[in-house]
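Okay, so here's just one chain, in structure tokens, the form predicted alone.
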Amino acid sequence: MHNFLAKKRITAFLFILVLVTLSVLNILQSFGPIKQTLASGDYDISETKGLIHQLDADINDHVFEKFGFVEAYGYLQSLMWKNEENNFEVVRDMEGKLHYTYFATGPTYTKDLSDRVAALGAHLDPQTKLTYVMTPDKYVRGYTTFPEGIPYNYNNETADGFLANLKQDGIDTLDLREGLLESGIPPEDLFFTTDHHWKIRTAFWAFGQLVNHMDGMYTKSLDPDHYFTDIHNYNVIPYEDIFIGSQGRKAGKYFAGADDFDLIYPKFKTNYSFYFKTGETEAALNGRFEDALLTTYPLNVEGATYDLTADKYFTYLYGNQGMVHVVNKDNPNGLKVMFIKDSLAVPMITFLSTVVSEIYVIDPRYYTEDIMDFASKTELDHVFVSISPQDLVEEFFPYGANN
């Protein structure tokens, strides 16, 4: 009897010490980020929810040794053959690549926004066109598969009724969904594994569809020789087993491996300015395509593989900027374009960057002035709008509402 009292106070004890000890470490990991934090709050009672929310978001962001913990676990659920992470925040389908879904009943309600780019449309110049380029959801029809009691999301379904309504209202679209499967890259090619995003080769194909597109609609051809379409004129560096994208990072690389990357910039000369703002925080580059229009960065950092600063698609034009002006400065005559975008769309886009003559991007999560305002006083002869499927949101249309 005695023994057995022993051995209880002697893991109770070893319990609480790794309670108390992990405690510890977590409150030195994240001391910093929360100091940081209550130092810049505002402590208006009305801001209080939202510097509660991003104390959480120190907190979480900053457990110690947190994506061992993520690796544990992710390699677990493959041990228990197991498709889903974190209450199906991220699923596993037939083909091994993991997604972003959430149980629904049907396709989402977009009326609204479809009204806001109409209300968009009618602002710009009467010269100006617009157009709505639909990029591919990674659940791909006639393609992917969901093991049963995977939840579906049906974002194909609610950006079709999207498209539906932009098209009764007379606006422009290009659905890249169309002709994905017969693009020529295989289908397990056509999206990371790891990662929402497509890869750079269908970035690039998309880029041709754009053109092809943008050839229908003016007298003169963007690529009459369809030269910078051919990624035969391309470098294509592909790099190995280096990628774990926003659903990996969540998952482990235990759960669904590595992706590899390729970079793709042009083999023959360019010469472009950049300039970028968000924030703050803003910069301006010059010079050929893979100095000004790339950052190898995310390529070279070693020792954080899951750290956002290793994300490989930011890549291209620096991520996500809240405001982005590219000039080709061999293609003074060309159009001049904006997009406003998420970022699927900034590969496909830098590549457009060979073709025309300037560029604007805005990323409606990150630019905080009027979206409507710039787009009707920049000298444009093209506006696009390119939010991807999942995005189908209000906070990637915030304006034209009607109030």
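Positions refer to the first chain, counted from 1. These numbers come from a predicted model, not from an experiment. If you superpose the two forms and keep the largest set of C-alpha atoms that fall within 1.5 Å, you have the rigid core. What changes on going to the form predicted together with the partner chain:
Positional change of A12 between these two forms reaches 2 Å or more at the C-alpha, relative to the superposed core. Core-aligned CA deviation for Y367 between these two forms: less than 2 Å.
After superposing the rigid core, the Cα of H53 is displaced by 2 Å or more between these two forms.
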Contents of the next structure:
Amino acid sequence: MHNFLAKKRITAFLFILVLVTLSVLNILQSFGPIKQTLASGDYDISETKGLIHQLDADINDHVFEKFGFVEAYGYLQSLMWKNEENNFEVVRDMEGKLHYTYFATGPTYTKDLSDRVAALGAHLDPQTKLTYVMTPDKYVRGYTTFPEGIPYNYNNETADGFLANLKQDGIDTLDLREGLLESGIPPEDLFFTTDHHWKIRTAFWAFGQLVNHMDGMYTKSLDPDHYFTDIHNYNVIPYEDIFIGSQGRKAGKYFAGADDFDLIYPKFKTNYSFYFKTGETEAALNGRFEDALLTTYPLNVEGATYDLTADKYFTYLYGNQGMVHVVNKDNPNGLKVMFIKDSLAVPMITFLSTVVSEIYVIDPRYYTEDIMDFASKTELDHVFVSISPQDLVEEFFPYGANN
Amino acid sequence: MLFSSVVFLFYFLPLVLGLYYVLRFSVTLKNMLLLVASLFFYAWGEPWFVLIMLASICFNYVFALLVDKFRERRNAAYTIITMMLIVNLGMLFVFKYLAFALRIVNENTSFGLSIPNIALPLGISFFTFHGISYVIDVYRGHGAVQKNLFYVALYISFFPQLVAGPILRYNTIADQMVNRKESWDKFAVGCCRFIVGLGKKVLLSNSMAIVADHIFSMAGTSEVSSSLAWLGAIAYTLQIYFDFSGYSDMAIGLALMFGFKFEENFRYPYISRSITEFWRRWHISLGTWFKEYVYFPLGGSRVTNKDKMIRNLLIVWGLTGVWHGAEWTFVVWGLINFTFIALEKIFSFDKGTRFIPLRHLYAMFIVVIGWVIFRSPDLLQAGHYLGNMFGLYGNGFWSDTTGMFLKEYAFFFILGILFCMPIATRMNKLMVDGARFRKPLELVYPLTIIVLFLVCVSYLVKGTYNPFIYFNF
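The block above covers the form predicted alone; next, return the form predicted together with the partner chain.
Zooming out: every chain and molecule, the one shown earlier first.
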């Protein structure tokens, strides 16, 4: 019996050691946020549950070496040859790319959303054109395959139905899913492995497609010499194994690895003013493309690979802001356009700024005022709505509802 | 607060353990600390419902004093016991069954009563049963009445067993509250038991929950392949066992760390050869409670004729079903258990020793079918799910989704099935008896348990799917 308990005594000793060490380190880590929460306001006794939830969140968000544990978790999933992690939070396709998915039996009904876009079109000045730009889903038809049985979310089929409805309503559309596999970009390089966004090179290709689409809609071509849409006139700075995107952050780098990131900006002379406002936060910058429209902070941040501020995709236009206004000072007589968009469109819009005069960018999630009002009161040549297939939900269309 | 949470593991537990052993010199101070910690533990999840539990503690304290005082006056004592049952069960009825009862009235009459939306206080079924046990045990003289309210409060609210049991009868713990001894050996065994329970819950039960929840949401309303429906049923069978037995292991382990000894709540129920045996191994504390406070007082099996025994069984199993939840599915599940236990008793099936593998198959078949009904949100969906299992809709046998779930969760299915069997017990025996394997196993054991703990932590920090079945009970 003595020996039988010896192993349990050793285990208990080790357990106490691990428990106390992790406990102290966790308390040190979350002390600041907990203190801040407790000091943040006058607590009504009826809000006790809310306070507890907030403290719980502080504790869970500030676990010591949180992403070390997440990486260990992801590594274990890989050891078990799993293609899904944490209740299908993300799944891995046959190429190893991560995807958001869920169990679905068919496409989602989106007629009410396309009606809202039609209502926006009807509300615009008759001179202002409206185009819906459908950015591609990470599940690229004709290329992506899931392991057998992994659920497919029917995003592409939902997008098909949505575009068909828009076309019925006479709204101009550009489907960037078409021609994607003929873009010259290897299919495995169209999207990041660990992020749901397309790569910057793909966004640059989409910018070219958009310019082509707009040619013929105006008397003057946006890029008659194909100068601005030629990648050779841009610097392409590669950063290897630097990016762990939103999907990779869920499972850690041992589950799907890290991505390379290309920073693309013009070689030619540029001069911009840039302004953004999200909630009460606003900022303005002036200068060249790379000074005004790009922030290199995410590329230089060290030791915080998993931090949101290290998200390389947010290099362009400082990510998703409520409202952005970009002025290309070198092209004062160009078009004035507006985008109502989600995050996929951001680098494409940034590149489009080289061929237009002004761009307003509205993110429906963070812009709190009336989008239809803004669009009709601002002098615009063209309004683009660009919400990707995965975001065809009410949150991204907070305007033009029937009721 | 959940045992399987960061706040419990790295904040609550070390703090309470540390303070407890600092106060080791005084039983009163240790008990006061445990009471305060238990109330805080409960209030962390449900800050207002703690008042309901405190009310339950107070009136059961008073009822016990009264029943103790009037013990010799039979009528007075019966009146007090009746009032105690009305108050306890009345409170349970209001929070747990009122909406269900009103729904039945509305479905069968034209009254159109409005159904209130009443939130279920965490662990109300458990602390109500603790309260009833206390007063009845005092009446029966199975434990001294507590003059000190703190001890009643500690018995009812002690955090290891507060939200999911085991259901402690007062007579098994009354003495431990004042005369327990902590020891390093008890503590060590408790730690290991706690970590094993954590592993069962976080790794096995939660993984099986993903499979079961997805399949039940599909198969309850639409047609799926019969293999998928069976896989979901098996996944739920494993989920509920590892969820509940894991939580019981954690409770027993934690209690040991504080010097208490709780009775076992599970003894490998899935190796049973009959439904009667299954219930001797499954949720033992609930079965014992019903036996002590319902079945025996009704006469149990020692009655003059079998009709009365069947009646007693029907009452117990009807109540057992309803105890688990306010829905017809639980009633039907209770009645299925009643039917097979009654048949086994009538035909003395439990005593048979032939066809052992077939007996296992029979027992597990009934258990799995029972869990399908238990897990389904209503009888309609339960019927649909069973239809899918038996191919009643012309649904095929195999689907890619079955293959995917099997492949993705193969590791957890294999471990789950293995750990339903007494492997750990055999390993322990091997360590005690087998000199050849003792040394390597003893060396591997601490490392394995600590790695298991860290793996559980990685799952918790990651924020993996963490449902808890018995929060509804």
